[in-house]
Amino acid sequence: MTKTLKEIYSQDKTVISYEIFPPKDDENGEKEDKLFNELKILKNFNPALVSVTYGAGGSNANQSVGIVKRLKTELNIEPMPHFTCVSSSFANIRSYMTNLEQLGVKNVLALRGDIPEGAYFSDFRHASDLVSYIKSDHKLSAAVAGYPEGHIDSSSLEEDLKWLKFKVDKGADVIFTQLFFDNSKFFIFLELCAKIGIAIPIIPGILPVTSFKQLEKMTNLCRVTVPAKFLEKIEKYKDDSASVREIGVEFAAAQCQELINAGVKGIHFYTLNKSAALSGILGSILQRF
């Protein structure tokens, strides 16, 4: 039975979820088939849902819908499609949502979205606009993004929290956080959210580090602190891919264990469409799920 976000995160255990993205330049579908082979491995860890991204303005929305359909029919996994404001009109969002509802989708993730060169805002400018629309015109459960160290475009964490509260007040049901590597930042974030009256589940986002270049890229794209000892280890072995993967898996497993011990409702993994590192992490803490 399809569950809403509220139902998924009302359970008395930590549930897991994944983020995937439609493969680029996949005219014959081979890359998508490879993605589903990875997901078949990850299904063994009983994910509560899988979120599916799409490009600015729904540039690959049809591909995303196809993946959503395959998640439900082939793998019997609950999908959570992304929606972004960039280049998105009421008409194309309404059409996309209606299509998804006909597939039995119950949950979506509302985002402002990154702003690539040449993109623009149409009928939606903020994630809160999307949440308001979803709640007024569709029977869908809406998640939003949170940033434990503040959004990269925000002047401060306090300012960013005001906008997060605004999204929650518009009807968001769950918050999924941006990736982070320092759990203390997440715990402080939880306290600050509670102080301003945010009472919905907040699900930490975890990225297993598998390469030094990947870590550099992510820290350049978003506001995130990398613990000095972890960074030192990764940098020391940056040219040894096997060692970097092992260090990344060990670090993420310990990070997740601490979050589970703290009683988080869920953990959302940024898979980068790969199963190997995540399988290592979940395998080491399997008994907790």
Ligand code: FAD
Second form
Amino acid sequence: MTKTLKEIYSQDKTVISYEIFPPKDDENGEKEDKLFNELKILKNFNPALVSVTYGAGGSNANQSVGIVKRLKTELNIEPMPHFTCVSSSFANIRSYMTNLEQLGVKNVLALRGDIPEGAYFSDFRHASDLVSYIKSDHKLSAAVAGYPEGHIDSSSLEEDLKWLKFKVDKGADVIFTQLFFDNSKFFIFLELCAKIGIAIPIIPGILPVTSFKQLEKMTNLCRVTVPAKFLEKIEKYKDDSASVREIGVEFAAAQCQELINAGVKGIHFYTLNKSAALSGILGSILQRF
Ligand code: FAD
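Form predicted in complex with the named molecule structure, per the form predicted alone context:
Let us now look at the entire complex, which starts with that chain.
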């Protein structure tokens, strides 16, 4: 049975979910089939939903919708498509949301998207505009993005939190955070959110690190602190992929365990379309229960 975000996150336990992305350059669908094989493995851990990214500007919109359909029909997993409003006309936004509703989708992650060169905006300049529209004109639950260390365009965390509260006031049901490695930053973020009256579930985003290069890339793309000891360890073994994977799994498992102990409603994993590292983390957490 399809569930809304409210229903999913009102359970009395920590639920898990995954983010996947439509594979690039996949004309014959081979990469997508591989992704579904990985998801079959990850399904064993009973995810509450799988979110599917959307290329800002709609570059992979059809592929995203195809994956959303397959998640429902082949794997019987609740999909949560992402959608970005940058460079999207009102007509396109309306028809995309209507299509999702007709497919039986219940939940959508409403985003602005990064602003590429030459981008244009319709009346939807921010994710908050999209949330308002979804809540007034469609029967969909809306999740939004949150940034425990502040969004990269924001002058400060406080400024960013002000706009996060604005999105929540427009009707967002759940916040999914950008990946982070330092739980203390997340716990401070939770406190600051509570202080300004944000009372919806805040779901931490966790990335299992599997390579030093990937870690470098992520930290360049977004504002995220990597604890010095973890960074040193990964850097020391950067040419030994098995050791990096082991260190990454161990780190993420400990990070998740602390979050679960703190009572988070859910953990959203950035899978990068792979199951191996994440299976290691989830196996390790389950063993410790
Ligand atoms: P907004 O909420 O609009 O915020 C953007 C910036 O503007 C922030 O600095 C904010 O403080 C400020 N702001 C917000 N509202 C206002 C306002 N009304 N007036 C003035 N300033 C305001 N990108 C993709 O392209 N595809 C994806 O599928 C995707 N998935 C993501 C999933 C998660 C969980 C996260 C955390 C991010 C994802 N992103 C994705 C990246 C995201 O699109 C970028 O971080 C983007 O730059 C901001 O999107 P947003 O929805 O947070 O924007």
